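Here we start with a single chain on its own, the form predicted on its own, put down as structure tokens.
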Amino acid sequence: MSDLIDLFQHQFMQRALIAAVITGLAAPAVGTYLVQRRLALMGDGIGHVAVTGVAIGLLTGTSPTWTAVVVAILGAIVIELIRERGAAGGDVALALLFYGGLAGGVLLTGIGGQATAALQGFLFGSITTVAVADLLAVLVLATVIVVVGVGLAPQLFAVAQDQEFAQVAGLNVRFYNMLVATLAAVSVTVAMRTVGLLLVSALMVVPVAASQQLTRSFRTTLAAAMAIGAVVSLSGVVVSAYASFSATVATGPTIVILALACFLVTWPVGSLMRRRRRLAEPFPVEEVDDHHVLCEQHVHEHGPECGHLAVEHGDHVDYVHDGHRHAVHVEAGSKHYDEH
């Protein structure tokens, strides 16, 4: 334990902890809207496109973080335009991003004279190598994501839930769709040093899926997803650092496994809560047909001494006879019996 404490006294580990918390907050803030729109795999597509952005940064000698941001945003906008105009199905557009982005990144890395191993830290994460400049970039981008994602929650939720209703309500649906796509692209690049471009979608989606098991309102789901994301990211760094004394454990996969473990824990709890809510709901009240039908023939005279069971019914008495309840009814001086 003392060795672990000594390890976290190093600045690179402190930067890793800060980057993990920031990433854990930002990724689910966007993932909540993607899950609401049933675009949970969009993060994977953007992540593959961002590989090309990283390769461009390595090829030109510039910051891979910022080139990945630019390329990822362009890719996200393109896929949103394709989906909006119906030029191809959403799954086809995602497939194009998957294959083209990854292939372009590997190709450009080779053209730059670097081995594909140079992409390793970006594909699967390398949080302990985060420099001060990278941490500042992550902090700025994550702040923008959280502020926009939380500040515009009513508008973004309305568009994600029902676009036709949002349009009737006066919201610019295209603008907010593009905004969510842009936030997703930025979130991918923020998380690429923490969990890696190939696993970033898990950090965007799994905490949201876990929080949905325990919450009922959208705002509560958003807050809980961000809290779960921050906790599993921070825990992933600590667990991987502790395990590194006896084995080589990558931080990114550790964070994802912990997030999946949270879902596995919350799922049965959520199922039990939903079952209890269903049992607590009142049964539907069926309307009783109290309509009186005129007896066509009724020669028997009902009364206190007739021997039939008398049942009080409102302001009169019914007599049980031949499986029916008969009630004396006097109308216009004529006496007859109604049955019901």
Given for the second form:
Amino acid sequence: MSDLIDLFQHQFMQRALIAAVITGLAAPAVGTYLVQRRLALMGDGIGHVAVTGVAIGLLTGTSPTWTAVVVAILGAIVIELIRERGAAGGDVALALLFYGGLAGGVLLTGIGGQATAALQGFLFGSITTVAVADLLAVLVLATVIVVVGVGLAPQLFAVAQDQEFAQVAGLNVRFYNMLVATLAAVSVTVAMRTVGLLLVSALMVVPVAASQQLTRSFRTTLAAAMAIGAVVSLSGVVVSAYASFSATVATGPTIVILALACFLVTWPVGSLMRRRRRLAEPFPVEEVDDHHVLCEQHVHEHGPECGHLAVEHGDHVDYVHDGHRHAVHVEAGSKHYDEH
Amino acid sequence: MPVTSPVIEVSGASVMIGGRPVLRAIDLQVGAGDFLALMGANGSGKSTLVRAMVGLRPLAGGAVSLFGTPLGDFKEWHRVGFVPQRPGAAAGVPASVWEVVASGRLTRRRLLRPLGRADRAAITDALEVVGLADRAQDGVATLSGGQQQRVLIARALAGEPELFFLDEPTAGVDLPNQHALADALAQLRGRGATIVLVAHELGPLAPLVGRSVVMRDGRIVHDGRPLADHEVHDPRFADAHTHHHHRHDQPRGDHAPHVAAPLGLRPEEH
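Next up, the form predicted together with its partner chain. The previous block was the form predicted on its own.
The next block holds the full complex; its first chain is the one shown before.
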């Protein structure tokens, strides 16, 4: 344990922690809008395109972070334009762009005389090599994402929920679509150092998938997804650092596996909650006069403690068991159950 | 008496979709307080006309004005409420009924301002009009189809518009929900709103309608007194192609699939 504390005395580990937390906050903030539009894989596509951006940076000797930002934004805008055209082959066109980006990146890296190992750090993340300048860039970009994603939430929500309604409400739908695409591109490059370009989409989407199992409103989904993202990123760094004493454990995949673990926990809880809510839904009150059907003789006494599901039905309670809905009926001093 | 300009003025409007004229030379005026039902068969262009009137479909010719302003210059979208044709109100992420209805308030909210008291009052009022005030915190996806349709109407209502466009609000909605819809629209009419309603069948909405416009094959064929559902399908308004003589009495001969159009090139019908 003291080894671990020693490890976090190092500045590179402290930088890694800061980068992880802000990345974990920013990626789901954009991811929520992508999932809302049913574009969960858009982050993945942008990640592929950004590979070319990184390669251009490595080739020209400029900072790969900034070349990746530029290329990713261009790629995101092209993807958005293709989507907007609504061509039936839109997904095929997107696929062409994705693989073009990945292949182009690997080719350019080779042409530049760099070993693919240089690219490796960007594909799967290398959080412990984050330099001070990189950290500042990540901080600034992530802050912009969070401020825009949360501050413009009413507008972005409306556009993602129902584009036509938003347009008739006077919103500039195209501007907001491009804004989300740009934010997605920026968060891809922000998360590139933490989880890597190939796993970026996971950090944008999996926290949202986990949180929406338990939430009913958009606002809580967004907040919970950001919280999950920050927590799994932070614990991913700590877990992988702790495990690194005994084995080679990459941070990016650890973060993604932890996020998936969150989903595996929330999913059964969520489906249980939904099931219980559905069962407790009151039966509709309808004017039916054949309610007065005496059910079979009943030794069992229904009550709050009897363990049968009690469901509201107008002014009384029905007890559900074995495909029956039994309601207490007192007539002439004696008590029996009606089949409702 | 001053001459007030109509709330909606459509003159000579035509719309092309995919190179084909879908609306042709439409002239229509809607005055303040009108309750107009746009009716007609599937594909007659009634939804397209509404979409052209709110600017979702570009005009190939003619002009549309709302409140006396040409559509291109129109900025007062808070005066317009639109209920699009939707299978439901849900999207990929959960949203509460309150949140969906609150998004209708965006026509009147400034950027980066939280909801004010007037906004909250309007949202609550809209939920009460459609009878869903007790479901405000529930997820929209848990509501029935008819209730989701009422949520979409409440969303349009939240912006407190004077002019409503409703595109097939009763499609696929059961009778009790249609009655709830009719009650909500009756309240709107009572408040003096102008209402343009696209409907295949009016059902419980029929008593509210003050004027029927029937479309056929991209043109208006009736504009005037309200028509009952069965009258809309009167031969005079019926599909343009019914005068062709199909021979229904002869058996088809076999049940083998007809390969009439290799390479997708359909021969002209008839």
